[in-house]
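For reference, the chain that follows is the form predicted alone, supplied as structure tokens.
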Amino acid sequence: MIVGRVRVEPPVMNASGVVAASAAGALKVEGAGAGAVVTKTFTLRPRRGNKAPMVVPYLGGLINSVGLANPGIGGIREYVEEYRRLGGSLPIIVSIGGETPEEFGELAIAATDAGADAVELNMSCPNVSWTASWEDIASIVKESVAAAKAAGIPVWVKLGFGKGLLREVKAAVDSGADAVVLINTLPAMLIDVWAMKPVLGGVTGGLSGPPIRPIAVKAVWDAYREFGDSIDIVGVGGVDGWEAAAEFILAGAKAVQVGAALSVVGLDVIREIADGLLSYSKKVGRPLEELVGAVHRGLP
């Protein structure tokens, strides 16, 4: 499957910053039967992130507050060439975070001379201060996809849920992205009622797995309805084996990220989902090709 200019077979990868992390871990999602690998998101500077605990279980997924711990932007070179030279052989998305439109196009040109496949624009990150100080996220969008185009490399957008979501994808769509990928974590909170303190480091982060599923699958819907084929889009959010990632496929994504399942679930899960998809378009007599918003189409 060819998703946002880049070959993904099977179209199925890890969502950022879950496992990945490292390059000896990018090497494990590729032994885990994925068809690409996404890196954590890279800043211009290097970030501590949150205090700890930074991730706590919650109803099978998580919610993280890990604020963008990395190295800055000189990180993204060592990342790459490490995976290369420990032989890995995926297409590699370097997630990038930017505070303005002119960062995200300096972590674009970093990304491109390392040797990256495509950037994933997280434009939508909860545990950070300024993607909450945007006032309007679509502009910023717009400014910052024409920015990391410009270092020549295919781009793809991460986005979070709420109401100025096609907003957003139709600045992504005029912009010129390859992809967007939705959705992002949900902010979410947990309180230590005997403690009587937030549980969470950085007090507040971000809802993943399971209980976020539905609202993704209804942002893929949404903006496949709105948009059809004239972006490609990636599903993530909850997926934790084949029938949820068939759930986006169907609600018009070419791909799905997986992210809590791969800690809650174990690795393993990367490859029962691959060759789920592929027994469930074989007995339904279709092509997955054919299956991307397929509901929309009314088939079978």
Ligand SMILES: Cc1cc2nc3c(=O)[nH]c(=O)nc-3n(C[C@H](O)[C@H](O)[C@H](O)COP(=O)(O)O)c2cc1C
Contents of the next structure:
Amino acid sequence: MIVGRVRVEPPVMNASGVVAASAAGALKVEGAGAGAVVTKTFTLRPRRGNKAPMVVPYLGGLINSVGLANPGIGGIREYVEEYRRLGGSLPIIVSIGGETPEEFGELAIAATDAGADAVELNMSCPNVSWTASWEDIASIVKESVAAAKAAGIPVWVKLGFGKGLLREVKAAVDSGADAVVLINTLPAMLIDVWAMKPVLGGVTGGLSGPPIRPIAVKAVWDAYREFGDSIDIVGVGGVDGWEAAAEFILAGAKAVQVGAALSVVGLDVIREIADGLLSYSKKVGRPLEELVGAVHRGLP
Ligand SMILES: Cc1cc2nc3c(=O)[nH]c(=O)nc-3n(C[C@H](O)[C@H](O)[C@H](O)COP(=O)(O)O)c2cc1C
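Compare with the form predicted alone: the form predicted in complex with this ligand:
What follows is the entire complex, opening with the chain shown before.
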């Protein structure tokens, strides 16, 4: 499948921040049968992230308050070079987190120079202060995509679920982004009633895994219904097997990313999804490409 101008075959990747936070982790994702790897989000400056605990299990998924811990822009080249040196051969999607459109531009140039195949603009992390301070995300999306596109490689935009989602997707379409990645974790919090304290070191965090899947499927469905084939969609949120992946594809996604399930179920889930999608497409007698968005059309 060609997704956002990148060949992703099979159309299954890890989600940013899960397993492939290092080049060694990316190799594990490759070994598990993914069609591309997505890096942890890189910001301009190094970030230590929040206090422990950063990740806690919840209803078959996770709540995390990692807070984009990463080595900063210099880590991008190191990551890509190390992955290639160790024999990694999949397309690399470098996730970047700018605080401003200019920073997205700078990070995209670093990713391009390092040999990345695409950048994924993380515009939706609930665990950092700047995304919360953006009053008009749609206009920031527009400016950031324009800045990142100047670097030359495909630009994917990762958005979070919210009232303004379709305006943000429209901004991505209008500014020529190659794909939208829907969705990020949902803002969440857990309280320890005996300690009378928040459970997470970062106080609040982001919910992922099966509890968010119906919300993510609806986000994909909404975006496909509104924009059809004018932009490629990558579905992410609670994919824990081929059937969940098929839901996203029928709703309009060309590929899926898997986050929480890689640690809750295990890396083998990638191959189960890839094989399961293939046999599903054979059983219904349609190539996967024809199944993208099929729920909007209904199959004869
Ligand atoms: C531990 C953890 C770390 C994450 N780090 C990032 C990150 O650095 N950048 C990003 O865009 N999303 C990050 N995410 C969000 C995932 O990429 C994904 O959008 C979300 O978890 C929903 O997918 P899932 O339900 O399959 O986990 C992280 C998620 C988890 C659980």
